[in-house]
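Below sits a lone chain in structure tokens, taken as the form predicted on its own.
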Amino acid sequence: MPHKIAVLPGDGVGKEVIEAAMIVLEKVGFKATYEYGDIGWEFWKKEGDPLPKRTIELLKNSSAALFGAITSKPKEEAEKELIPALQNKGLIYRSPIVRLRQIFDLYANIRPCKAYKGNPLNYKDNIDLVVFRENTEGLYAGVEFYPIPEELRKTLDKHPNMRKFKDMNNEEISISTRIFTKKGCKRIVKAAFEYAKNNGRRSVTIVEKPNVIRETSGMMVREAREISKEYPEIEYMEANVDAMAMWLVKNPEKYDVLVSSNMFGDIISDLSAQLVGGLGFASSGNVGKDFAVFEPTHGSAPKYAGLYKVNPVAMILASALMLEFLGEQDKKQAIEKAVGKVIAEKKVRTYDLGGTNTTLEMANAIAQAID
């Protein structure tokens, strides 16, 4: 029975890279039914919801989802773009992809960063690492306050480090929480070690900041140390996030699997992506127990929308990750091999690679390279 795949093109170039991925999925022989869903800025503007309930229902009845790209803007700008009938109604824009991660408990954000030989943007040709980022907690959980409620302020004022804020009123302070749970820490670290074990990876490095953020980063490191004992064949390492940024630039080939919390993982994975060619090569999977959403990590790039100019490799590699999730390992490897072949041949290149080929020309070249 074919898989049912929800397709969410989203905004801007998201529609174009999805189109490119479909060319490659058809060529590799992936059997599925596709149903397109509504998501993105136009639905925020006219409905006040960039992730309509009908789309959530679609996803609940799908095997997995492909997601293109999304436009996001600050709170005040977002409200101004609502249709007049929806303005001043108290509607607040929230990122649809963050909501999807939380609604479906897609706790693991998995971002492979591999250098393909022949890519002129590679920092080094021997980089092949994977970042595991906790996807539902931490600073991106959305538990924020402004102004601070009086009851919360009373509790906070009991903390000795609040003395420096004692002369400020509640409207002079905003708070974004960084919430960790033992469950969240354990399962993302466990996922990283299981991936390393199943894919012949030699090491797992926890990336946090426990010397300063003692309670939350401390919890993550403590749980990682315990879990690492279950995998004696895999080298376990620890790094502070600021030092990790330096070491990735200095010797990225030293690292194999990195695991971190939500915001730190976001930053480290973007840095790692740039080492292997930038966001045009940066794919990711938002993976839960029984469902997953796969996407490129680039944005909607409004200035390029409709030009079919951007590099579709990130989206194509995201579709390969989806195939792996669905048990289609051979097809996943065929796509990755084809991408490597096209990059190595240097005949078809989008603008970011110094060429003039279009999004769909790149997709067709990869499709033709599939054995």
The other form holds:
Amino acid sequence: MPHKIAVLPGDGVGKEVIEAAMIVLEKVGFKATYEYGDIGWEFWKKEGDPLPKRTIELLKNSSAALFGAITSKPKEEAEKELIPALQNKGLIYRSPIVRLRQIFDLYANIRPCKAYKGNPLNYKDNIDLVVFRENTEGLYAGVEFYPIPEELRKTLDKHPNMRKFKDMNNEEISISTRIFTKKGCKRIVKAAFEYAKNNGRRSVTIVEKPNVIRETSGMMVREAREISKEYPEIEYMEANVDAMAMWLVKNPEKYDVLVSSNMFGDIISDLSAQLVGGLGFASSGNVGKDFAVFEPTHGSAPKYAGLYKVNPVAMILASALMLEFLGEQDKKQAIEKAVGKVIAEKKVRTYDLGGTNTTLEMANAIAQAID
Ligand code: IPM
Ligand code: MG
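Please supply the corresponding structure for the form predicted in complex with ligand IPM (the preceding block corresponds to the form predicted on its own).
All chains and molecules follow, beginning with the one already shown.
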């Protein structure tokens, strides 16, 4: 049975890198039926929803999705770009990718950062780490208040540390909650250890800040300590997120699998990505129990849209992650090997690598390098 893949190119260069990924998926002999879905700015402007319901339905009927990139703009600007019939209706732009993670409970965000030999952008050549970012809770759960409802205020005021805010009224305070659950902590830590075990990784490092954020980070670290006992063969380490930022710059080769909550994972995965070439190389899998969405972590790059200039490697590596999720381990490895070969040869290079080749030339070179 061929796999059913939903393809969501989105905006700007999203369309171009999806085209590039398709060339490689075809060449590697991946058997699938593809159905394209609507997502992005165009649908926000025309329909007031960048993630239309029909797209959600399409995803419900797919085994996995490939997602290109989308444009997003701050609240006021977004409102202005709506067609007149949709203006002043209180429509609020919300990031489709964050919504997809919530709707489909894609709790594990997996972000490999590997230095391919010959990449002039590598910070060091021996980096090979994978960030596991919790993807549905924490600061991204969307439980925020402004102004603060009076009932909530009453409860909060019972906390001794609220004393310093006592002279401020509810319009002078905003609150974004950071909700962690035992279930959420357990499943992301477990996913990181399982990955480490199945991929012969040496260590798992939990990256949090329990010395200050005692309850949430504390819960996650406690769960991690427990789970680590089930994997005696894997070294378990703990780091505070601020120190981790320094160590990733100092000796990134020391780290292997990192696991963190949503916001901290967002930040350390950007830092890690830049160590191995940045946006052109950073791929990401948003993985749930039986569905997953794969994306490059770059945006839609409006200034490059239509130019076929950007590096498609991030999207191509994201497709490789999809193949792994679908049990096509050999095909995944074939793509990664081909990427490695093209980067090492230094013949075909997009602008970020100092070359002049186009997105599709890069994709074709990678396709040709597949044995
Ligand atoms: C990412 C991005 C997203 C996030 C944005 C686009 C909402 O930064 O995937 O890392 O914050 O998760
Ligand atoms: Mg990010």
